[in-house]
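To begin, one chain is listed below as C-alpha cells, in the form predicted on its own.
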Amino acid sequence: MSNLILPIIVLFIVFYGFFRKVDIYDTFVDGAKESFDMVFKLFPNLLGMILGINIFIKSGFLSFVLGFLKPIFGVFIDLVPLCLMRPISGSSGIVLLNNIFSSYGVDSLIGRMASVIQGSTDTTLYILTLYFGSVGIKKTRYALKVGLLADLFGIVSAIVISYFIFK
C-alpha cells in the first residue's frame, strides 16, 4: 500500500487539474522553473552552514571541549556532543545517536536519554538558515535566542524526565 501513495497523490493532482481546466503541463513547468530559483537562493546559506559544521567537527574543537567537560558530566559525557550538534544538524544528531546506541545499547539509560533528546529538540540553526535564507531575512531578532532556549529546555527536560522514568 505504501508504494501506491505517491502515484495516487500524483493522479489525484492531475485529475483535479483536469476537472478545473488547468493547463497541467505548463503549470508543472512553471513550478519547476521557480524551484531552480529557490535552489539558487538557498545554496549559499546551506553551503555556509555545512562548511561551518565541518570546520567545527574536523578541527578537533569538539574533542577539546569534551576533555574539559568530562569531570563534570562523568558517564553522561557522550550526551554532550549530541546536545551540541542536534540544534545544528539533524543528520549529525542521528550519527551521534547511533554511536551512543553502539556504545551503550538502546535500552541503557544513556541510550534512552539520547533518544528522548533527539525527539524533544529540533535543528534550530538549520531551520533558521533554510527558511530565513529562502525569504531573505537577514536579522533573526529573537528567533535564534528563543529556538536555542527551547532546545536547551528540551535537553534538560529530556534528561531529567528520562532519569526519573527509566532509572
Contents of the next structure:
Amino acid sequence: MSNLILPIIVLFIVFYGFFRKVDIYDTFVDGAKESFDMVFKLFPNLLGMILGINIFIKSGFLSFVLGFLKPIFGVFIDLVPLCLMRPISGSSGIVLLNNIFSSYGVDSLIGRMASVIQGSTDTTLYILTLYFGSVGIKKTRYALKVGLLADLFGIVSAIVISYFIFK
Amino acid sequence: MMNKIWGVFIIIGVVYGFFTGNINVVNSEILSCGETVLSMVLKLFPIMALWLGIMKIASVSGLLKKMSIFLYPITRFIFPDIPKDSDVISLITSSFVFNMFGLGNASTPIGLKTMKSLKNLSGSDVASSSMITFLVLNTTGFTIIPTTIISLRMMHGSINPSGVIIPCLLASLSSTVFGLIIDRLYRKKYV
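For the form predicted together with its partner chain instead of the form predicted on its own, what are the coordinates?
The complete assembly is shown below, putting the previous chain first.
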C-alpha cells in the first residue's frame, strides 16, 4: 500500500502537467536545480546541530540524565530527546533521528516511531519566532500554549498510531 | 533560544566529558562531525532534487492552485474572522497546500506574506486570533510526503522507506484537528 503512494503521486502530477501542455521535462530540471540552494543552506545548520548534539550525547551526559527518567519512559527512553528538541529546531530532529536509526536500526519499532514523530510534527518554536518576528508581533497571547499542546498531542498520537500499525 | 541551547549543549558536553574520562570520545566527535554531516547531506540531496523537480511541475501546471480552490471552503470555515473579499484566504490555502507536499521552504515566503496581510487586517502588535490559527495550521505539520524522513530512511537501508507515510499522515491529521479544536476553545476564552 505505502509502496503505491509515491508512484501514484508522481504519475498524477506528471499526467496533469502533460495534459496541460507544460514543458514537463524542463520544469522538472528547473525545480531540481533549486535543491542546490537548499542543500547549501542545510549544511551549516546540520553541522552546528550535529556538533552540539553529538558532543552532548557522546560525553555521556545525556545517558546520565536519561538514566533518571528511564523508570518512567521504559523502552521509549531514546525517543525523549527527539520529542524535546523537535519543536525547537528541524535540523536537530534530523540529527537525533539519524542517531536512533544508527543505534536501533531503521526498521525497528523505535526507528519507525521516531520517523513518524519527526514526520508528523513541526518546529513550533522556530515557526512562531519567524512568523511573529517578521511582522513585529510583540504579544503572542495563547499561541505558544496551543502550538505546544498540539505538538504533545501529535507526538502521543504518532507513538500510538505507529505502535498499532507496526507492532 | 537556539543560542542558549546550543551553548549549553557544548559547554556541558565538553566539561562532563572531561570529568568522566570521555574526553577522547568528545575529541573524535569534534574531528568527525563534519564528515558525518557531509555524507548525510550528500545522501539527502538526490531525493530532495527529485522531489523539488516533480513539485515544480505540480506548481507550474496549476495543480497546486487547483487544490487550493478545492480547499477554499474548509479554510473559510477555519478562519471565520477574515473578511470575504480579502485575498488572505487564498494565501493561507496555498501555504497549506505547499506544506502538505513537503515544500516547507517554498511555503515559508507565502507564510510570511500571509502574516503581513493578517497584520494589515488587525493593525496592532498583538497577535490576532486568525494569526494564531494560521500558526497552528503551520506547526502541526500536515504533510503527505515527509521527504527528508524518506530519504534518511533510504540512506539507512530501510526495507520499506515509504512505509511511514500513512502513519505520518494519520498522526499529523489528528494533531492538526486537535490543534484547531483547542485553538477554538482558547479563542473563545480570550475574547
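Everything quoted here is computed from the prediction, not taken from an experiment. If you superpose the two forms and keep the largest set of C-alpha atoms that fall within 1.5 Å, you have the rigid core. Residue numbers count along the first chain shown, from 1.
A.B. asks: Measure the rotation of the smaller rigid part relative to the larger between the two forms and give it in whole degrees.
C.D. replies: The answer is a rotation of 52 degrees for the smaller part.
A.B. asks: By how many angstrom is the CA atom of Leu62 displaced between the two forms after fitting on the core?
C.D. replies: Its C-alpha position differs by 5.9 Å.
A.B. asks: What Cα shift, in Å, does Val22 show between the two forms once the core is superposed?
C.D. replies: Val22 C-alpha displacement between the two forms, core-aligned: 24.3 Å.
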